[in-house]
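Listed next as C-alpha cells is one chain, alone, in the form predicted alone.
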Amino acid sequence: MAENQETPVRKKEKKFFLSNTITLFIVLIVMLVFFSLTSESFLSTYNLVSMLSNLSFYGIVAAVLTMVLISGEIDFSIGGNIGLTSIIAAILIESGVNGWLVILLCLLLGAAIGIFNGFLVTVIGVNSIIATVGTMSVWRGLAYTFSDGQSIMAMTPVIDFLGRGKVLNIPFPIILFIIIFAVCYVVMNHSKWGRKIYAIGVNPMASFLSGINVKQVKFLTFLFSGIAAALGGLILASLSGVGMPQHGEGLELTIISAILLGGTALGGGRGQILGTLVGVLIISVLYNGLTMLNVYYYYVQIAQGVVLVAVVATYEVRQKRLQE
C-alpha cells in the first residue's frame, strides 16, 4: 500500500471530521453572539486580545499533544512540565543567566522530559497513562522543591517579550500560537509522518508489519510534547512575571478536554488539528464569557464539563452510525 494513497475509509473519516468541525464552528459563533449580547465589553479589542494571549500557552501544548493522542498514547505530565519549566526559568533569570540561554535551556529541559516519557512508554513498555501521571508528580514535586514552594520573579527583556511582546502590534504569544498550529496542521495532513501517526493510532501491529517504526514515531511525539509544554511554561512565566510551582496545575485536564472536544479519540487513530483549534477556542470563550458575567468558578467548571460530555457523546453516536 502506497503511503501517499488515502483509503476510502480515511476519506470517509475526513468528511466526518469536516462535518464535526463545521458544527463546532457554529457552536463557537453562537457562544460569541450570546456573550456579546450579555456583556458589553466581551467583544472589545482589549478583551479579545487578552483572551487569545492567555489561551496561547496551553493552545500550543494542545496542538502538539493532539499528535500524541492520535498515535494512541497520552501525556498527563504536561502540567508538571509547565510548572517545573517556569520555576527553572525564574531561577536562571534570578542567577543572571542571559535570556536567550534561559529559553534554550528550558526547551532542552522540555526535550529531556519528553525523552524520559518516551523512553518509559516505548522502550520500557509502561502504559502511557501510568507513566505520565507518575512523571507529572515528579516534575511538580521538583518544582516545589527547587522553589521551596515560593514564587520567583521571572523578569528579563527577552523572556518578557516572549509573553508580552508585540510584532506589528500583534502579541507575540498569539503569533507563536498560529505558527505552531499551522505547522502541526501541515504535518498531520500533508506529510508521511502525519499519516504514520494516524496509521499507528488505528492499528499499531499492522503499521509495524507494513514497515513503520512504531516506537520511533511515538517516541518523537512525546519529545515534541515535552518541548511544547516547556514553551508553554516559558510563556506563562512571562505573562505572569513569576515562576510558580503551581503553574499548569490541573491544566492537563483542560488541554485534553479541548482536544477531545475537537473530536480526537482517546483510543487513537482519530482526530484533527483544526478540531483541536476550535476546541481550544470554545473552552476559552466559555471560560472568558462566563467569568465576565461574574459566574462563580465552580459553575464555569460544570458548564465546561457539560459541553465536553455533550459534544463527545454526539461524536460517538455519529461515529457508530457512520460505521453501520
Contents of the next structure:
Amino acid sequence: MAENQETPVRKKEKKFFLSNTITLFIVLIVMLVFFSLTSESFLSTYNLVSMLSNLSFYGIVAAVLTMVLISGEIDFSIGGNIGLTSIIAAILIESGVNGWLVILLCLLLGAAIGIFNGFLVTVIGVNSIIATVGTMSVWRGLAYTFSDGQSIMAMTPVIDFLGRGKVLNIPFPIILFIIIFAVCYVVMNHSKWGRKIYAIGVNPMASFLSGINVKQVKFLTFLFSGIAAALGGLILASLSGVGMPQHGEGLELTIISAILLGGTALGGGRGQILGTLVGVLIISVLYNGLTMLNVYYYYVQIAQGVVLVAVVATYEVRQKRLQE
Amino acid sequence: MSKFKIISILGLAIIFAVGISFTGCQAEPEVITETVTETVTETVTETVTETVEVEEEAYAYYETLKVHAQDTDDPYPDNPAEGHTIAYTDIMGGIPFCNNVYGSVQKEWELAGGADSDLYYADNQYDATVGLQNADILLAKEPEVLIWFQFDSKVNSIVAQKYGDAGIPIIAVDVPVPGAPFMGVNNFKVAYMAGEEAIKRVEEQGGIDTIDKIILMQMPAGGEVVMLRSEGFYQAFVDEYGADVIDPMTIRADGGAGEAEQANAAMSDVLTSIPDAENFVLTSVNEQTMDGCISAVQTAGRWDPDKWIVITQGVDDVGKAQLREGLTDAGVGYFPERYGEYLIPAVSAYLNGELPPPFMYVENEIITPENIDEYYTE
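Could the form predicted together with the partner chain be given as well, to go with the form predicted alone?
First the chain shown before, then all remaining chains and molecules of the complex.
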C-alpha cells in the first residue's frame, strides 16, 4: 500500500512529465497537419507505412537506449554496433549460414558488445561517454576490417522477412517496433526494475544504500542496448539488402536527439518511453515532410536542430518552475 | 566472483572469438586483386558487346533531343516534359560536382517544358540508409521517372525492386542500378585516359624507374563499376610497362565513400607505410577525395609538386581550383554541368513512350592547367 501512495512532489513530477509528453504530441500533430495540408502525398498509406518501416530500426534502439540514459549512463557505440552486426550478418549469409542462426549469432554478438560496454562502465569504472565512444570506433573499425570496406549482399528469406516481410499486411519491422516499445513501456512504468533504473538515475548512492544493486542494473541496461542495436543492424541489413560498414554511421546522434526530444535528461533519473516514441516520430516526420516539400537537406538539419533546442529549452524552463 | 563478472568474461570471450575467426577468414590481398582484375575484364567486355549491339535508330527520339540539348539553349521541341513529374536524388548535396549535375538537370528540365515544382528532389547524403528512405518518400509522390544518383551499387537492387513493382522507370547516374539505363562516365575509359596522361608525364620525367609508388585511392563501396575508375588507370600502366614492373609499385587504398575526410585518413596510412618513397603517381575517384589525399601529403610534410604526378577524375569546381593552383597535373573532365543534356532527353524519351539507350556515356577530355581556360573561364 505504502508503495502506491504518491507524495505531492511525485504527483507534481508526474503531471510535469505528462504535460511534457502532451506538448510533444501537440508538436507532432501540428507537424502532421501542416505536412498533410502542404503535401498531397504525405498522408498516403504508402508514405506513412514506409516512414514507420524506415524508422523502426532506430526506434527500437531508441526505446532501449532510453533506459540507459535514465540510469544516468549513455551508449554511443550503438551506431558502430549496427554497422558491425550488419556486416557480420552479411558475411554469415554469404557463407551459407541458415537465416535463423544468423539472427541468433548476431543477437549474441550484440549481447557480447553490450556486455563489453557494461563491463567497462560498471566493473572497470570507465566513464560511459569515454568507454562507448571508444568502443564505437572499435566496432566500426571491425566492420570495415571484416568487410574490406565494401558492402556485402545480405539476402536470404529469413533476413528479408525481418525488414521487408509483412504480417497481416503490416510490415514486420513496425510490429517489432511496437512490441519493443510496449515492453519497454511496461518495464519502465510498471515493474520494480524500471523503478530501480529511475532511482539509480536520480541518486545512485542513495539507491545503493537502499539495497539496489546499482552496477547490476546498469550492466543489464548496457546488455539490452547492445542486443537492441544488433537487432537494429539486422533490420537495416534487411531493409537495404546489404551489410555495410557505414550502416548506422552518425545514427547515435539522431537516436540520442530523439530521446532528448522525448524529455529524457542526459544526467539521468528523468524520462519517459512514450516521450522517446514521440521524439522518434517527430524527427522522422520532420525529415519526411520537409523532403516531400523539396526542402534541401541543410534546411532539414536546421529545422531538426531548432525543434530539438526549442523543445528541450521548454522542458528546462518548466523544470525550473517545478523546482521553485 | 559475482554473476555479472562471469557474464562479462564470457562476453569478452565471445567478442575475441568472433574477432579471431573473422580475421582468419580474411582473403589474401593477392586474391582480391585477381578478383577485381577479372571483374574489370568481364564488365568491360560486357559493356563493349552491349554497346555494339545497340542500334542507334531505336533511340532516335533520345538522340534528337540530346543533339538539340547539346547544340542550343533553346526550349526542346514540343515541350516533352510539360505536365509530367520526375524525381531526382543527389548523391551528396553541396558537393560542387553534384551541384553542377543538379543545376544542369534543372536547366534542361525547364527547357523541356517541365515545371520546377514537378521536379522532386532528395539528397542521399552519401548514406545508403538515407537513400532508401528517400526512395520511399519519392515513391509516395509517384513520379513518372526517377533519376537515381546514389553511391552504393548493391543497395540499388532494393530501390530497383521497389520502383519496378510500381512500374516507374529509373535512370542510374554514375553508379549502376539493376535493369536501369546508365548515364555517366565510362569508368574504365576515363581511368585509362588518366593513366595515359600520367604515363606521358612519367616519360617526360625520365621513365618509370623514377617513380617509387603508384597510389590508387579507390572507392570499393561504389561497387565494381566504380572500381574501374582506378583499375583502368592501373591497366594503362600495365599495358605500357608490364605487370611485373607495375604490380610491386602499386598501392590500392580504400578512400571511403568519396569524401575528403576518409580519403585523408587513408592517405595518411599509406604514407606512413612507405616512409622512404619520394616520387609518386596518384589518382583517386573524384576531386573531394583528391583534396583529402593532397592535404594528407602536405600534413605529412611530403608535398613537393615536382615529385608528385597527380591526375584527378571529374574536374568539378574543386578540380578546377586544384588545377589552377597547381596542385594537380591533369584531370579527366566529366563536364557535370552537361549531365542534364543526356538525362533529360532520356527522361523525355520515357515520358513519351520511347526508350533511352542502355548506356549514355559523357564525352571526356583531358583538362590541364594549360588548356583549362579553353573549357572554363575563370
